[in-house]
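Take a look at this single chain, the form predicted alone, given in structure tokens.
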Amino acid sequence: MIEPVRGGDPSASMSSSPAPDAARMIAVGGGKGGVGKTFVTVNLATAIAREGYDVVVVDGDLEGANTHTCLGVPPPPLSLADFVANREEELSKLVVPTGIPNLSLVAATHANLAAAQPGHFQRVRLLSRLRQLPVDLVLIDLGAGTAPAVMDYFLVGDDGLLVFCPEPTSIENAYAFLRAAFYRRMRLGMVTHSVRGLVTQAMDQRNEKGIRTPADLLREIEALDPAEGGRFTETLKCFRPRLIVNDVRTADEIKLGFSVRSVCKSYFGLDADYLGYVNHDQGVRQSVVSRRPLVDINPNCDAAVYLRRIARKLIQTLGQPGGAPEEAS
């Protein structure tokens, strides 16, 4: 995890490192809305479920919540808005049944629009909550676009899923979520008011010191002091975001996850993580439609056999059902 901020930095309380014993986080973004990101969250969270694990949705996106209606659960009479509103300060009872085995929800209906995004202590705060819960997984479905909620999510969880389609604008916004969050991700990870200040301004790609890439601000963040220059390092390694390509139709669609992948590493200098891809099926209509998950009313077509695939994956990074989560390796 990075390590605390000193001296200033709220989001310090944001980077401090879980229990031993606390519920692992996944949050799941996407660059643009329309990516299928909250299919996936749902799909991959019930495959979970079915192998036995206590597994939680978090619906994070309090502006459009709907993954209480992929899963096919009426809105509750409270929700993730209450929580941030200050209704009610027990997480535990936002939590509702979605009639799937092992599987809970706390959905984000009723949203106060006015102020929809909870302020970064609510933030704290409920990432805290979450952490609380007596699950094995916490799956958080996160609004689309670069919002500090929606990257503070992204970055304190345990792993982060980027999921993109093969499409010149889903791919575009793919790699502003990822510079975003790795410029945040840095920011984060700074200790002194100097070098935070050079990571802002790094952010705006067309700055008056020229940084254009990671290797043009570490070079800056050497110069001015070579400790952080080290610890920007560090931070950099722990910093592996994971990549799902969904509905994919061919085979150049299929290497997309890999190009994106070599573009992490070449241009931010990071290990980005493909986890698989979600091929194009005529089921995931059937699937939205009837409110259901695809892995669950058709488990054997092609998506919902890659879906479960990449829950696998996940599944690795997880305990026995029921016990305490382990670190990724």
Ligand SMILES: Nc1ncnc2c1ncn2[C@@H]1O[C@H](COP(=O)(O)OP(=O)(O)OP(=O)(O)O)[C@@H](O)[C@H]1O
The other form holds:
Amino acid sequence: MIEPVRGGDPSASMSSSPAPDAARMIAVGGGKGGVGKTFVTVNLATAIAREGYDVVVVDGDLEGANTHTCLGVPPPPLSLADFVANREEELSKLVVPTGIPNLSLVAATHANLAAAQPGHFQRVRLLSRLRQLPVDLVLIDLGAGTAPAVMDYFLVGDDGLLVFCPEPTSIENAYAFLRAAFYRRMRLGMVTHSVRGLVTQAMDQRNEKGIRTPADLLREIEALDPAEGGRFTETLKCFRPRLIVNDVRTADEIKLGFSVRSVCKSYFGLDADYLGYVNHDQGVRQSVVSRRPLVDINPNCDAAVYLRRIARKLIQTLGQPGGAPEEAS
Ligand SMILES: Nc1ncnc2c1ncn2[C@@H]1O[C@H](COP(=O)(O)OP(=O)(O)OP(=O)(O)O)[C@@H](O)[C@H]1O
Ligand SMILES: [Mg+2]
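Switching conditions: you have the form predicted alone, so give me the form predicted in complex with the ligand.
What follows is the entire complex, opening with the chain shown before.
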């Protein structure tokens, strides 16, 4: 087992609580392909469902659907692709059992590759319907990249989990993902046309206004409209990405989560949470081959232990199973 490094509990500052009557929604992104988003999503969902919470996993990767495979679910007759193509209006009809108690799935199989990505209004409709599902938690497994569809799910959810692994390319893409999420979130938080335009300009790293950092942007906004400057700061406070380092092989690599958290603060002014890490484990491949989550087939291996540790932190934000608010202690 890789020993944790000094630096305190990576998620000590995690604190939000769900609305009592709506499903909590958590999207899992990472920017880069193949960093373990699906592996982490499926295993966190399983671990949380095993604690008695009703969980739905949504495969948000319409162009590379494979969440169903990791859960051992054959391609269902209806999927998210039917919702996106307006062939099925009722989201609850897309929800299929997984064979794991309390865990269901909305698959993304059979997508129309000519028009796989839902448009803006479809995304809004989808997200509001997901929230109405009679479950405790909706976990959305996102595809790679920073396309608007991916970012919207990441931003509209209650918590965005950012998965990355200790490789330069993954870290680079994680920062690109954070940058895209940051500017998109800030633009959504602004009210006036002129300030939104300013944020759009800042998204171009070589913009003519010379806005190079989020701090530059805030200065420009405050000069243009102080009220919007206040809104910018408030929006920043509410945006809290949660970080997971996956495929860790050395104790040094664990520290990466703390480094990314520091950069979030120093560069973006964001308070990110380092939720935890998952080590590299030979058993992961076997779990994919056998189409069963690692936390089920090998619950005592290190990676399963670390995944359950992260799951427990997420559970703290859920209240009691069945939607009852957690009793005050
Ligand atoms: N902790 C780990 N230890 C060993 N192998 C891992 C680990 N995490 C992921 N993998 C392997 O990495 C590969 C990619 O994982 P996964 O499909 O979950 O990535 P992804 O980010 O969802 O990819 P995509 O962007 O294509 O959806 C899989 O073959 C998986 O078995
Ligand atoms: Mg995936």
